[in-house]
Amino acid sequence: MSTSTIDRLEGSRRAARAAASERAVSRAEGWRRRGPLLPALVFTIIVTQLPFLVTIWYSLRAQNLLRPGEDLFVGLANYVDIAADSTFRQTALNSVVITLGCVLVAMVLGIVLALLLDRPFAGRGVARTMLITPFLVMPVASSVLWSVALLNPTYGLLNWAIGLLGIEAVDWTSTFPVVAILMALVWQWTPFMMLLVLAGLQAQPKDVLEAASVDGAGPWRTFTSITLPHLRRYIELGVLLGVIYVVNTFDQIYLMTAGGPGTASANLPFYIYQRAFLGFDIGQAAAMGVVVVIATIIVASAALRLIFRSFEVKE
């Protein structure tokens, strides 16, 4: 073997050892950075994933607290029963209607209010504070406020207002239960959407707006061609967060309509509550919970992928 070949082999060995050493240092550095986060990761797994695994285990069993001696393993029978449960399908539809209705209406109102607050005027700080207030009210308090003070068929403010127009009083929570719930939810979530959109408006480059004005673009053309595309990320983020939180709505339904009349205004969390704590059917309730979690993860993952893709686009 020639001297040059030996030198090349020795150089390759040194390069391999150096690369291995760099990988070891990089791995050690990575663990050094991740180390402080491990307790939080372990805590998150304990309080989220372990209960979910227990829920899956319960969903595979026919367990009713009223019949403790009949705890049997039934496999996927609970999931098959869910597919044939017309009430589950109705409450799932109610969940979609309430969630999308609240998020979309709140987002439209949030955009309008953000556009108004983005303009300087006297008392803008006070107006902004007043508009944020509904989001700071506890859901239980807002539910009582809407059902008693605003929507009461006898002395509610809304019936008083429509009475001035000659319209008869309406029992909103009984006649239009979903509409009543949407009123309370939209009132609560509009400030959140407004803040997100307002942050996007204030982050918009002013020189672009000035250039559009110099080029002769009117307010509507500037909004549709420049401002609205700029706000896309903020709108998508607001819709995603709104869907994740509103789909779990329980307080307003429980306190305003109790899911009635019948199940006309019940959503999935409320129906699961009824099956678990009123019917004591732990197996069925656990199976419904698993289905809701999986559906929420799928929707959230798709929405997050869409949002991340929009952030990767270079402006």
Contents of the next structure:
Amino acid sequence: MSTSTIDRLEGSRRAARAAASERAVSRAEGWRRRGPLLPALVFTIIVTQLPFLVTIWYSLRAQNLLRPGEDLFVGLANYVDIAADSTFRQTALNSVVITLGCVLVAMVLGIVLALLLDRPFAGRGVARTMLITPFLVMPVASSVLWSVALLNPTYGLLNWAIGLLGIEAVDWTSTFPVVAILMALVWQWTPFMMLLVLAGLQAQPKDVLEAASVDGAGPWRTFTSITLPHLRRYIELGVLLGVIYVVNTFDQIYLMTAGGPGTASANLPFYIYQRAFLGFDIGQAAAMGVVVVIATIIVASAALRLIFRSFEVKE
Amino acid sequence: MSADTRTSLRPARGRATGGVLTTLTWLLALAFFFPVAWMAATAFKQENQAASDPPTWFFSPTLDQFRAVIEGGSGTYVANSAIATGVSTLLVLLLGVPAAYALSIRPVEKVSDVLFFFISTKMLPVVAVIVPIYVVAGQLKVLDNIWTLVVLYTAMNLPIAVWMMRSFFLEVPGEVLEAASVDGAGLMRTMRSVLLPMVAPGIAATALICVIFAWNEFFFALNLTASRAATVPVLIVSTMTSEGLFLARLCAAALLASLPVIIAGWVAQKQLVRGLSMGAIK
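What I would like now is the form predicted in complex with its partner chain, since the data block earlier showed the form predicted on its own; can you produce it?
Starting with the chain above, the whole complex follows.
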């Protein structure tokens, strides 16, 4: 008997065994497998999905916590109000500007820093530790730090620094509120991007880089035609995760500008918070929440396809 | 110029660029670190030195501000933060590790749908659910109750933990599991004596990420707590609004509040990357 016949026999026996085990997997096994998953799944559904269903219900009612007796079904009236609400549109635009501005600037800075850190030099670990620290500072603490210690118009450090250059003091949080918030956000998120890109750089196959240098490719050529394509997956992941987190920014806005002046620097989370907890307008706030979720789903379904590719999720 | 001199020039020029790049790296590192250093320095100042124009660079450090923060009734806030962070992280691991197991080692059907569901809850904006949570918590009389935060922080971190732990389980070589089942080890024994020790570093990394997010969380804490269940971030905000002019004390509070996470992050830099990418980046 030749070895290939043995292989084939062995193979068909294995296939038969697999088919048998597949049948056995069926019911009991199915539940035994699902068992460990169910507590987490049920918990997540109850805590995250039920409240959202309630949000949809509230969005169809006129309810104000300041007037407890009043609770009417108003159909889509809350949504019609939102469509006519120019503040809602402005805060939606602010959300986009703040999110994209922060993620893109942080990513560019993060790439630069990651490239700088990917070279061997004395004290590299210390430099890296210093660079990741902004991400570890409690966001509430960093908002306080930026608004009071760094951007304060009279004793803030930034005004003192530009004063040395002969530029007059600026009241950052009221004159350029979005810029002030972006400064604090970019400072916090650059280390995040840097860490992801750095991990990408360090996962680069060294032999490919060597081959490129043997073939006479200069550093720029190597960067654009080898390193950047390799980094693509890491950059996409960083942008995606960054957007997920930054779009929900609340702490910096609440503490640095309170959305002001007026609503100039309010994003959607902050505006909805104002309507719900300062205006006690439950119906309106709920309807805005629903609109935000729908918008998120549209953006997220595209993003999720990307994330699945990055994570190489397989059945 | 002959080819010889060109090649001999190269290393010298390379060294010069290298020096420039290293200097640039240090300048940027100092720039990014500077606000934290300034916060720390201000915490050691007297109030009149903290809010001075021009800024005070040289001073004799004092611990007065730290004393004021610690003796000013911060105990309850720290205890609340510790409970919310510790218990929620424990719950996340208790729920998340088995779930990740069921999505990797002995997978259920439709793994990618389940994973999709978990990650999609992270994309659900928190503001969209805060209203019903607030109203329902009010009806259940669990507003200003630390266990409400525990439940919410568990839900907030569970998807991250499931994704992360799954990536660690997938790294366990199949032969190890086969060997364990050939030896007749049951599910629980395989789990306890083979699997868990192998993914222990993963569990630590997951716990670290959960601790960071729970400790720093502010939105739920602001809206769902008042005096009894308020956490450290709320303490900082109330310090700021009630004593806005006490910059040095504010910096001391902010520094103390940030220190646990800063130190944890410094110690566990490698795990940090993996956690932040939810296990996608090794």
